[in-house]
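Next up is one chain by itself, shown in structure tokens, the form predicted on its own.
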Amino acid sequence: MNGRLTPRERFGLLLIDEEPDRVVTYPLITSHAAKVLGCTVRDYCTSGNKMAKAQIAAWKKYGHDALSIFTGVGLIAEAFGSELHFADYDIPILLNPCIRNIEEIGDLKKPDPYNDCRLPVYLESIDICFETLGDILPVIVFIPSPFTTAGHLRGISEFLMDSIRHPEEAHMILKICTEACIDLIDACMKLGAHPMLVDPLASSSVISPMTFNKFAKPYLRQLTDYMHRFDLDTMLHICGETEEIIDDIPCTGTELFSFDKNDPGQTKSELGNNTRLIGNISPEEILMSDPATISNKVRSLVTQMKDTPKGFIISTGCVVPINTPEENISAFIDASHMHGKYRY
């Protein structure tokens, strides 16, 4: 293992504002782990045992600093009753939302994370990962946030229109989504996982800052407030552009912000004094570039960001694409280990 610290120790020092031996190295390896294990993405997404084995196999191959439990942002919506399409070699996507008419909102029943649909798959995977490697590795579980979950309950376009035409009903959906998120967060934390909120539909690439502030931010804050009751530093990932809402990120209550398309230097300047930053080698680059190019990009980013006052984790701007060449991920890890060292 590289360095004198375990990944859990390294991550823990970051969270208490102490300098670790090197930058925490955490590419968002999710369904790509299925390729490492040699199983289909469908099997990975529907079997907690295979998801755990794949995550462990990927860590043994690459040596990154945390495991990632995640199958797709439709997970909670599916447990409510939305239908997803599963493919052997792609992530699940929304097929049929469960709320076709606004009048059906009252029929929603909050799912049970221990029994409904694929929520127990998450819990089984966390349990295996934590029992196997939890003493040396953080197990990070991605929680689809209320705004994104609401879009998968109602249909994305329909929910965005609801926020304009039927704002009261939109808030009704968001409230029950928030309750379901809290139940899943609670179940995951009890098994030793560290939740990361993921809210891709809250991106400025999708909605306006006004919509973010009215319909996404308040519910993210409810989730972070809940986790703060357990003295837990919270993590938030939003895909795409977030520069237009960068001043609102601290208002969500998150201590760690995973960013995608933003300029790293500007994000460091605007947030780095008070928020730990996670990012942001693009998924397209790690998929399409060659190892030498990736090494150079990682070196440049680590050099630029490692002195972020509140701390920095080098990662990908979104999840590592399933078919990313393994040598590209190894180049990412190796370059971060080489150039991310602190005086320790």
The other form holds:
Amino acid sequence: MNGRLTPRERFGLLLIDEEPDRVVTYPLITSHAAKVLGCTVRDYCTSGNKMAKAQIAAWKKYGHDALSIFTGVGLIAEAFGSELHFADYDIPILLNPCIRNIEEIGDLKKPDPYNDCRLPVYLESIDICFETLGDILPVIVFIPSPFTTAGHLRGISEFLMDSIRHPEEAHMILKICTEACIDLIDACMKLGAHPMLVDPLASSSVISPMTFNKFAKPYLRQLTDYMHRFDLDTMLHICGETEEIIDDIPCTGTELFSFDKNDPGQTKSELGNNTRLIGNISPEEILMSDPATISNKVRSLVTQMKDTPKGFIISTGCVVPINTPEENISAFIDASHMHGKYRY
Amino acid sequence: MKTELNDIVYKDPFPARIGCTEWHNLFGNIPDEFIDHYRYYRHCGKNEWNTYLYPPTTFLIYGSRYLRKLKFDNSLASLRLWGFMMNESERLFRAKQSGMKIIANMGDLGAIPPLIFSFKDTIPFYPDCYWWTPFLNESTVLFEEAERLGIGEDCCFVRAALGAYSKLAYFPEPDLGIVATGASCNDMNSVMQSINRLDFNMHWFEIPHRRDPGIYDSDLKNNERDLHRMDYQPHLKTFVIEEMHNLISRLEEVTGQKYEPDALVGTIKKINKLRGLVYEIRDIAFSAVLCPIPALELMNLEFITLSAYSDLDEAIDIAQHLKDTVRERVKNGKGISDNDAARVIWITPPADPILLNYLEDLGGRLVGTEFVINQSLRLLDSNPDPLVSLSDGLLNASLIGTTRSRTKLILRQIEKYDAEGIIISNIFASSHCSFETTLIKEFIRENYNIPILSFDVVAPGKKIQQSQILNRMTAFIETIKEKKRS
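Next up, the form predicted in complex with its partner chain, please; the one we just looked at was the form predicted on its own.
What follows is the whole complex; the chain from before opens it.
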């Protein structure tokens, strides 16, 4: 291989079990892109045009290997009717869930991705990014998964209680959330985006393995099955700890697993033969430490993980914090380029 | 058309051209069993990777951005063809991962793949066809890579093959590249020389120039039944057979196998099956009152004859499926064109696929082509020595002789399919286009008084220039229709 690869070519080779020129470098740069563009996070989250411009500006600055369309995990719940709080310089958070009483489940109406709330913002952003850079970059869209969306429909504590006290109703909520997720996935795919399922509430830091297996995994599986029908390699990100459910990850059907707090070596030995791994420089570290430290961490991680049998993507364990110093991200990218080479 | 698989039936909707989003929605109706059933490299068994029946959206997500702007035939058979074609890059990597040998076959050597297929677990492919990639991806990436290596925009779009060779992200490193010298296209020749400089394993195959034979030339009308026959001096065959023997030595070395004439005879039978199906589909489509299949799918089908998109058995199965679909549509009086569609022959393959969409959008239909691959269209004869048959095939190539001989291929189709207009889509900076187009026009006008439109296909992303092509095509189709009315 002589020619330099584009990120899309590099990512494409990884997905067909070929060794690219170097490790794919994909820090999860989402709302931090607003800082790069110089707009508020509120504007970033509510304007497809701004989100796209920010993503493009961030790529021009850092040169990472894929764009990340994402504003927060309450996106679908908001389209169902939950209320989020928007701040100028923070990601949207749940303010008022739309199902206050379990009896209101029947009132839930599946949102239309083309018309409801901020779902069209997502689509507009994808459209612009794909048109502008889709020839050389994969455009990855984060899809809040059913379990996390359900938590944002009921309130997180309430939904976790529902899973114990009203399991049947909890499944009803999850079912309609799954349908809404599929509708959004479908709309994003039609625009050329590659979906990544994100399910922070399914983390072992939040729920037990038993709850994961009963209430999260089956619905993740429905989403991956749906995408497999289109021959898509599916991606799943779960924040926090996932060590306790690591054996269950392959059963979600995902081909690429983005992990956060797990030990990378152990994750490689447990999953790496059959699953491509994405991870896991700590977001706290990338926010708080200095470029030299980050460079060392990246070198150490990429050296340890680049021989993962099924493939490895160097990334952050979760989204890059909004106020991360730009030089820290540049150090991440430079170190991964330098130490992630497979040839030459 | 109903397609049956065990007890499961899928029925095509009423024939139409549909967009990417519509195919995405329609794909939901296709039973899972069909997706699981259609596979390439069946001899490798059922693997996660060897299915290919997917809608345009799948390939859009993996970077073929132009698909969201194209229109496609809505039949299951056409979807198979698209999926199979779009999957070829991955297929070549999977072939290599499965231990097969990969042989690149370039530059007017479309007659060679039968020989390659005759070696066990050996797969030909055609890097020249990567000229579609910049258009399908709406990308200049491969052109930029070619330019970095010294071949810029003063060369035809086939320079994308150089970029693809350099990157090895679109196909794996070929075990051998067979490249043409002699009477081959100048642009492709410069591309092949540049690839040679990258230190790949190459074999040069000399193609002799086919002079107009004069006394060997037969009367045009006597050749009506064989649209693709070219006349050539008999001694050229001896030369080509010698070249074939040199190539065989190289293939034996690369594959570690001995050349088996019987295996080649068997492969020629399969190749003839494929070419026969393609011929029949084209004949049905060009003769029918309503055109049963769009121009874009017809082009994809025509190019399957070059290297069977790297899987001969599956290619035959797909062509059979398409033939059944087309025949059924004609039988039922269904099609995708109007009754009064302008009957157009298209000369030189449009690197930009949307131009074929325009033809039907504007009220035209395809009734013939000369896409410079005549060497892979004609049925191979059944000479006891299969190398004689192959050599004859090679000597029927479109571009290795005079413009007058190439024009004959066009004249026969004008006559047979009552063409009302000719479109010549030149490739910007392609050396043969610059001198051939005027001559082709002249030679056609010696025989037929029909409108001829010629234009240069512009590079991806040049939207303003492309809109001018659309304007010219609009005026051209209007002219034909006006002429019909008067």
